[in-house]
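As a starting point, one isolated chain is supplied in structure tokens, in the form predicted on its own.
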Amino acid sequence: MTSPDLPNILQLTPLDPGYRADPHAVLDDLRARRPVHRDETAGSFILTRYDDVRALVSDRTLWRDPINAEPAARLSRSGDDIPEGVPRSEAASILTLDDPDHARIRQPLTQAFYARIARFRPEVERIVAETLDRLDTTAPFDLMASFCVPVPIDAIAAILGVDHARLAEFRDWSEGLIQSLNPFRTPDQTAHMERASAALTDYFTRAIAERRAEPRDDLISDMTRLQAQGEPINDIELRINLTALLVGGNLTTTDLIGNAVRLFLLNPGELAKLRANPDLIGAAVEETLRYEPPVDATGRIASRDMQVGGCPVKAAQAFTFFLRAANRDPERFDDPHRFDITRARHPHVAFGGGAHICIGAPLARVEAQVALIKLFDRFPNLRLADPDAPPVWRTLPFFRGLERLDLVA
């Protein structure tokens, strides 16, 4: 049981004021006195520690899918409302499907996507280029709504072929959507989401048929190409998984791409490194999503009886990991508090792992990249409108990142 003094999973939220101004503070102390623990609240056994995070996100042979958790398993199990008699592959993203479907389906998304990703870097740049061009800066100006949200919609949009002139509308589906990772979404937060699944329903179902007809040089085309050439899966389990990629990716790259100009803003010395030597991009980013990740926790359900960090564990029984409390355990990182682009590497796993880990790990890295550059490069006197205001976290559960980010050129 939860000791009365151990914080539930309500207050490991920023819908905590307390967790969401420093989410550490509370993460250290649990991590400290009880790195296993079972909250009740959840119904699930919390995990804190590095290596213990690291070996089970990684376990192939943890579940994913909800339908495998006990009862008791209550933020493991909420929202799987999935009417019986629906396959779970008709009625879930490869995010919570298990073997054999979650294979059967990511192999070839998979390989579509990140052929796409291996040949997309010119049309990141040029993206953020023109997102760049657009932005006002003869005042102060919030980079969020101008830049960090923008930028992975439109590179998403571009890798599904969405036309254009309907970038505004894909952007509100894709906040909306985005609701369906909140378990403690409001009524209206509820109505949003529900009207955008329809509307990305219709879109997809549309452009599913459309692109089997005629072929265009876009995601979709290539898996109706894949679908035609023998690959099992159907067109209700490709929309699924369209809608998926477009809600995982773009709400955590844009954290990724704001926690990380405010990192160096608050950090001039790793940004005078970055200056100095361009090339240290790709571990400035790694450093961001040690440091400051956009994703908090994620899951699995155990598949069997087992002990972790001397706690017995049954099957069917749910673990939530902690990955940013992971990422800086001082059992693995040297002066896991301060932000060093140029630390030692160590994996940190705000990626997840194992069969699991981000499909677009990929794409946000590269989007990270080429924004951070172009952005410190369009801007060299980049500085926060009010240095002494304290952030605006969004409350957003399990993730971190930022309402607004003020900033004058």
Ligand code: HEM
Second form
Amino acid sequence: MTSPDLPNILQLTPLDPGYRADPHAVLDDLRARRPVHRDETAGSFILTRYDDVRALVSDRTLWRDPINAEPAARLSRSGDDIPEGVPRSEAASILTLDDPDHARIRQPLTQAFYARIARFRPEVERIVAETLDRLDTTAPFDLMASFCVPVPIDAIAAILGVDHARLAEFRDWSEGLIQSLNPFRTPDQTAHMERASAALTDYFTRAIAERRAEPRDDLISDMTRLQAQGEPINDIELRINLTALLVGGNLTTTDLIGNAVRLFLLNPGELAKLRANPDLIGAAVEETLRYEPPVDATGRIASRDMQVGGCPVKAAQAFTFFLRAANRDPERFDDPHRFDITRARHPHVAFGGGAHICIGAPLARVEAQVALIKLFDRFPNLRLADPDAPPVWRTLPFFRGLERLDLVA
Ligand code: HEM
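Alternate state requested, the form predicted in complex with the ligand (shown: the form predicted on its own):
To see the whole picture, the full complex is given below, headed by that same chain.
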């Protein structure tokens, strides 16, 4: 049960200055003392051990839809404001749907999306090269704003077939929409989220109708073609899930690239290994995902009474899995707080697992690999503008990314 000396859920987010500065001091202590910890503020069991997290995040019998959670599961239910009478699948994306809706929608989306990603690397190379061409490196520059933010937005926009002229609007909308993931958002952030959501609804509704009438070479056209072939996904469901790709594809990949660049600049030995052997790029991205994952946590809901790590859990009680803590579990990773791109491979859980495993993982990997290789190639002397300045982390709960990353080339 909640103990005064154990952190509550707010103290496990970057809103807490201690957690923001050093999340692992808090998470290591929690994992060591109470690896299955019931937090009454969240109304959730907080899990930090790799074996527990990996087993439960992969368990396809657990639920995700907040409607299945007990009323006390405040954190899991915080996004559950769906009006009565609206089908769940027309109000929420696959992120929070359960089967059969989840499988019905995710299957065709995955089919079309993965076929595109498989041939998308040259386009990512073009986007990264063009973004690098635009960098002004005559003075110290912020890599987040000038590189890490635009690359994923341009990439997902290209997949979706978004016109270039509307990219700036898209950026603003995706920033607004990401607040839907912030259970502690302010009224201003809520207003931004609602404006962005309305604009995107309008944008995608038009785009789906236009592509159906006149297909182009993009994911929206692929999906309207699958609908015509009988895939049971309607236009509202399609729009909601295209929006989810846009939202999910931006901030997370931005943070992966930013976190990776910072780590390599802080660890010149690892950067030297990568420069000497560019084939290590896959391992370099995986080690970044393990060591500094962009998403701290995900969740599930118990679909039956069960035992976890010796603790009884009742059906409808919620779990919050700290992916970040699992990725640094000393039981699973030798010397877990060492960033080492040649460490013995063991799968991290940065993308979650099971039925809900991140659908964008292959895209995020390609983007990060191309971005890092090209950035370090282009700027052999890249370094932190002020190596002694503490990093400026964003405060969005359950995400870990830099507000700015000031560099000198
Ligand atoms: C480094 C980048 C990324 C990270 C760390 C990340 C992380 C995650 C995590 C932890 C989940 C929840 C998985 C679970 O509960 O088991 C998830 C789900 C999801 N992600 Fe990502 N993601 C990234 C990039 C992307 C990209 C590029 C896209 C889309 C273009 C995307 C779209 C989604 C969607 C739609 C879901 C919901 C899938 C489902 O519930 O079936 N993500 N992601």
